[in-house]
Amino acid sequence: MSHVVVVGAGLGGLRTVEFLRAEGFSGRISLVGDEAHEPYDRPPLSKQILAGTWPEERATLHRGELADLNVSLHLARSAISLDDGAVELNDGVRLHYDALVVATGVRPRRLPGQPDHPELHVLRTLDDCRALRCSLSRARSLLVVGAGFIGAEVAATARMAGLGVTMLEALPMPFGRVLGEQMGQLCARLQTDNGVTIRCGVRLTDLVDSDGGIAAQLADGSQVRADCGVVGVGTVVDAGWLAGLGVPTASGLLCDATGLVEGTGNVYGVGDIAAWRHPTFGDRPRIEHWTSATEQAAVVAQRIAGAEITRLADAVPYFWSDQYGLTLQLVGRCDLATSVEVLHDPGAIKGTVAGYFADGALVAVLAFHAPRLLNRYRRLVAAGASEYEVRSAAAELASR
């Protein structure tokens, strides 16, 4: 390998290049990103840069110098074609590879007919949180639509700067299908015990401009509006490039358990647009997860570098949602489960414990803030514990 040319430079971009000169790679790397930023860390964009406690720069991913990595920075320069082993950028660079790592990520799903209002923001980019981040500085009230994580971490913090929010749902209630009906009450609960609104079940048929702000017309005839609004509605993969390489891209780029994209022999995929296959369970979920990310990238170096690969990615993924200074923790496949059992239960949020099942065996935990708990149930799931086995540590821990 003389050229590993990585598209994407977001946290699975970057950690590939630091992973690949960590394991002694000495060839020539070219980073491509079509951000101007150099590459950051997006969870803060929703909490911590959203709010404005955290300066900008705090969210730079690379400490030190890009210029140590030895590699070749494209950005502001997005891949818009794949062919003959070379990526053409929209500048008209092409870049030949040896290896390729596709680690562009997903981008914001929009609704039908989703008007370009200045007050009506997604939120995936720096840029993006720079304008919702505007809006909410001279705004009373928000609207948010969809009642997942991203959604629920942008209401978080415009609670607590003191804005009046209202949420709003197509499903019977927010995370029912991610966590199941139980925990999606507590976390709808962990929404309307600090002052928002949430109404599920209801369609929305439009979305128009209100005195500058921003209304939602639903289908029962009732209206809600706010001076902004965010659209939190899941992602969509954006793999129109890649058409030359050949292989199936609707559903994300379908791996192998190192991350090369099946059929190909040198192109990868790392991070959100990667479905890898699972080590355990065989099937080929994306898993948008921080964690995730990283630990692919640094599979995927060891495999381009020739090195051992000392372990598996996604084996017990982790992912985390901070909101009003709690701090929710999953491990594992909820989405596997056919089966939830409360573990912990000590009368209020925070503290409250879930297990996941699937054919009796621990699949998935989910922790209200009780990090010393998780970390003890991470490795039953890790095992694949039975429910008797999850049930006499649950036993065990609350007797302490």
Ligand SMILES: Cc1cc2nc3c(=O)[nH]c(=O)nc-3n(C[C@H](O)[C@H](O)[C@H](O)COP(=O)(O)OP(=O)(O)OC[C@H]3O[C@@H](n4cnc5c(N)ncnc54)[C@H](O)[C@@H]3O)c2cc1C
Contents of the next structure:
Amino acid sequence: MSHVVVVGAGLGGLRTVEFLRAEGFSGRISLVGDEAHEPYDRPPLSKQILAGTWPEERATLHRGELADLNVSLHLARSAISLDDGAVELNDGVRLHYDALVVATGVRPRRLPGQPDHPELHVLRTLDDCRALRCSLSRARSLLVVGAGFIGAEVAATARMAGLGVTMLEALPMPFGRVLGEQMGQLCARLQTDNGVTIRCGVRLTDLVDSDGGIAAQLADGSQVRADCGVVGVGTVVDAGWLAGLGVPTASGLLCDATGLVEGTGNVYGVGDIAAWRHPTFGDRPRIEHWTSATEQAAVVAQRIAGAEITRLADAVPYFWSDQYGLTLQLVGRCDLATSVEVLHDPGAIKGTVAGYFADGALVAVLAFHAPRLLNRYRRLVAAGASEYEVRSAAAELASR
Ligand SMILES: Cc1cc2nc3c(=O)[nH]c(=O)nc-3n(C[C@H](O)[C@H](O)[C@H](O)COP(=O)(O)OP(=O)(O)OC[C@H]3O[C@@H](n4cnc5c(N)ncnc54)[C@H](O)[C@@H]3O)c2cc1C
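For comparison with the form predicted alone, produce the structure of the form predicted in complex with the named molecule.
Next comes the full complex, this chain leading.
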């Protein structure tokens, strides 16, 4: 294996390069990224960097000099097509590869007909974060369209800076589809207890300029105005440039349990774009979590370097979100759950822990700022513990 090309210079791409070198891979590596910045971390973009409590440099992903990784960097360059074992970049460069790693992430979904307005934002990149931060610094009010995790974190950051925040959600409750009704309501309460106005079950018909700010027109005839807005309605896969692979890519790269894109012999998918076969459940979820990108990069690097694969990625996915000084943590696959049970109810949001079950087995646990409890449940999720085992563990933990 003499030349590995990694497309996507974000978390998954950079970690793949780092792990390849750590595994002793001594061949050529090229890293291509369409952003001008050196690889940086995205979670602080909706938290500390948006709030201005961290300098941007703190999000830099690689500790030390990138040059020490002996990698050819092609930053501010997009991969635009692929054929005959080569990736073509938008500056005309062709990179022939022996192995290709695709770690290009996802793009924010835009609303149909979403206007280009200087005070209306999406949030995926450092440049998006800078633009949103600039708007927030001048604004007294924020409109959040879509009550997902990005919207909830931006809402929290804006509220903590003193802005009035209104959230619009098409579904009957925030997070209901992901976390179930009861826990979705708790997430909504976290927002409303902190002064956010949430309007659920609304249909947005238009977003228009209003005195330099943004006004959302709703199907019931009402209007919500704010000085600036952010749209957080999910993500889309943008993999048109991979058409030459001749495999389906519209909903992500379909990979085996160690990252090889099925139907190819030397192309791997890492991070948000990759749908790996789950080692336990056999399905192929696309998991947009920080930890998954890192774990997948380690496995792909081991595979390319011909090293022993020491740990499968994504067996128990992990996600966190910081809102109003609380950290929400989720381990496992709540998308598989058929029932939800509150395991610890301290009578407040903080400390609440819920278990998600499928066919009587624990598939996920959600904790509202209860890291020690969450750690205890992690291994029960991994083991697919029964309801009886989980309830016994909950009783034992509560008695301590
Ligand atoms: C604001 C925000 C907050 C988040 N907070 C959390 C959190 O609290 N907890 C958590 O678990 N996860 C969080 N995440 C998710 C986490 O950051 C992602 O799962 C992770 O970044 C995925 O890494 P990746 O390498 O797949 O994609 P990315 O980090 O997005 O990197 C992909 C890179 O590839 C580039 N690219 C795309 N197409 C091309 C092309 N054709 N040619 C060249 N380059 C290309 C992209 O521009 C990008 O730079 C957050 C994400 C965002 C956006």
